[in-house]
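First, one chain by itself: the form predicted alone, in structure tokens.
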Amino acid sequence: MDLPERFSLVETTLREGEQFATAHFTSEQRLTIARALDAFGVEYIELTSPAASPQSARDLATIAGLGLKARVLTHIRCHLDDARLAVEHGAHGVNMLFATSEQLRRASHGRTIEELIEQAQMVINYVKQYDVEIRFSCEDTFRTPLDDLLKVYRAMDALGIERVGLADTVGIATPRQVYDVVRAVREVVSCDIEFHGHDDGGCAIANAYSALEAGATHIDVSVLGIGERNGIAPLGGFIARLATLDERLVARYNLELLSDLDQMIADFVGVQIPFNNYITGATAFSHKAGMHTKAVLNDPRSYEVLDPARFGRKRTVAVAHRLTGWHAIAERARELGIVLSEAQARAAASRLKALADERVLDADDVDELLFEYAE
């Protein structure tokens, strides 16, 4: 596993997440989210640009002044006025961007690559007067010709910024493409590399992981993956991806807070946590098939690559259905203080299966049947 010894999460619920269709965080909610993310242990918290609105500017100043362990960033256009506002409102870092693909350059600012570099140099030289981290990102990285990308990144790296950013702005990239482009950038810059990937093509988590494998040091995530359109790599999903490989990769985070984070954001934006959500979904640690439940009861690691207790969750073994096995029936009997022989458990399972063919069962039906066998 070719991963950097140290990587950082740039948590952008308060910037990218603000662009989610139903998101409209109040100032109080922004402070609550920032404190919760800091308690979870993310290294960076990214906020909306202070140029977005007067309240956005005031909230940036407030959150930057909270004394959080996480560094507070703000996402700005590569524009001198935005940079001044970021500095004046106490941002610990600026994440500036410029559209570099032909499609966005035509539709957005109309500059050539050379003019773009000249503008960026002016803004960066201004920010460098202050104790503020600088990231420069090529918006729509993966529709930008590689030669243009490398020209821009070399110029930015030469200015001594902390990192360059690669943004899959429209969610078009594949994991192989992300790996190849990040490796190419890694070969021409000495600064850190940040990756921001949208999920339009369903590859946000895989792309983020590929970026890390290729040498990226910072990965953008948001709670539940909320953001523009389909959003970006979700915090929980990326944590799951890393934890399935080696739990030491996520040991520094307060993983038991993940469920609370997901529920809080779901409540704030008015959505339900998907049933199959990574780690926190209702069925994330549910087992049903007889063959699976037998193995899980013997050794949870047989069908669980993640330990639910590590995340403050519990596994469930469903028994009220036609797929149940006698091992699951025997385990439920033990939970009720009933001791069944193997023959009794098998007989109870057979009867339960027959009943389940006739109607939908619930937990009370199972328990009633088991008490009958205990008599």
Ligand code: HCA
Given for the second form:
Amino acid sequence: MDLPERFSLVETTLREGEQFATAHFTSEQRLTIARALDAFGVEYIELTSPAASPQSARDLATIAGLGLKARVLTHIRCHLDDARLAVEHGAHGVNMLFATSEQLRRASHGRTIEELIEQAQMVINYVKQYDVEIRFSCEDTFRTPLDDLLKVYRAMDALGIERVGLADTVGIATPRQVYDVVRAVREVVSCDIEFHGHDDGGCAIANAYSALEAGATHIDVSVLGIGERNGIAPLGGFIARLATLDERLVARYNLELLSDLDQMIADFVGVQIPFNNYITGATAFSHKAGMHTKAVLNDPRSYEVLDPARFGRKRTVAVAHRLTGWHAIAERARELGIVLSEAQARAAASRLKALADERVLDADDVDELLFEYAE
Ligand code: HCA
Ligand code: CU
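To complete the pair, please output the form predicted in complex with this ligand; the form predicted alone was given just before.
And the full complex, kicking off with our chain again.
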């Protein structure tokens, strides 16, 4: 596998996530989140700009001063004032962005590509006086002509910054497009490459993965994917994408903390963890149809590409339905201390299927029926 074993997660629940419709984190919650992300093991934590509000600035200073293992970044506009605030409040790095697509340049700052490079140069020269990492990102990368992009990234790389960023701001990019553009950027810069992708088109995780394959070194994620609109690549989903390929890619993270992390953010922003969420969703490790349950009971890897135990989760094998199979029934009987012959298990399965055609069953119905065999 030529995926880099070393890539970094830029966890942006405390920046992009704060832009989620129902997110209003208190300072205490921000601290709790930063500590929890650090315990999980993300390499970077991105915070809202200190220019956003006085409390945002104070919280940046507090979190950057906690002595976490993760580096603390703040996300700023390409303005000298914002950069000054970031430096003054102790950020370990600045994630700067500037809109480069025609759509956003027109609607936002009205500058030409040359003017924008000049402005970035001034801010970068200021920040470079300090021991602060610099990343420059083109907002709306995937609606910016490639020539313009390469011109900007080349210029930024020549200024000696740590990273350039590609942002699929409107969630429009496809995995193939992301691969091609990251590849093209990889060829003209020597610095690291970050990718940030929104999920409007349902490709956030696939795009982040594609970026990694093409040579990106830093991937933006947020817990549950919270962010503007329907958000960005979720931390758990991206972890799932990598872990299904090779567990070594995620071995350095404390994966058993993921469920608590997802639940905590769901509570803070007042949503439920979606039933079909990666790893932590209610049904992520549920098996139902007879063919599946038989194989899973023989060898979990048959239908599980992720080991639930690695994430502190348990598999469930549903028995109380018409798709049930006799292996699952025999297994449930064993759990109850009832030994069934194959013929008995098959007979119990037939009775259960007939019953399930009449009404919705629950686990107690199954157990009752099995106890009849024990008598
Ligand atoms: C936004 C900005 C951003 C920035 C991403 C980045 C985006 O729209 O609020 O700095 O790489 O999606 O473009 O989140
Ligand atoms: Cu974004």
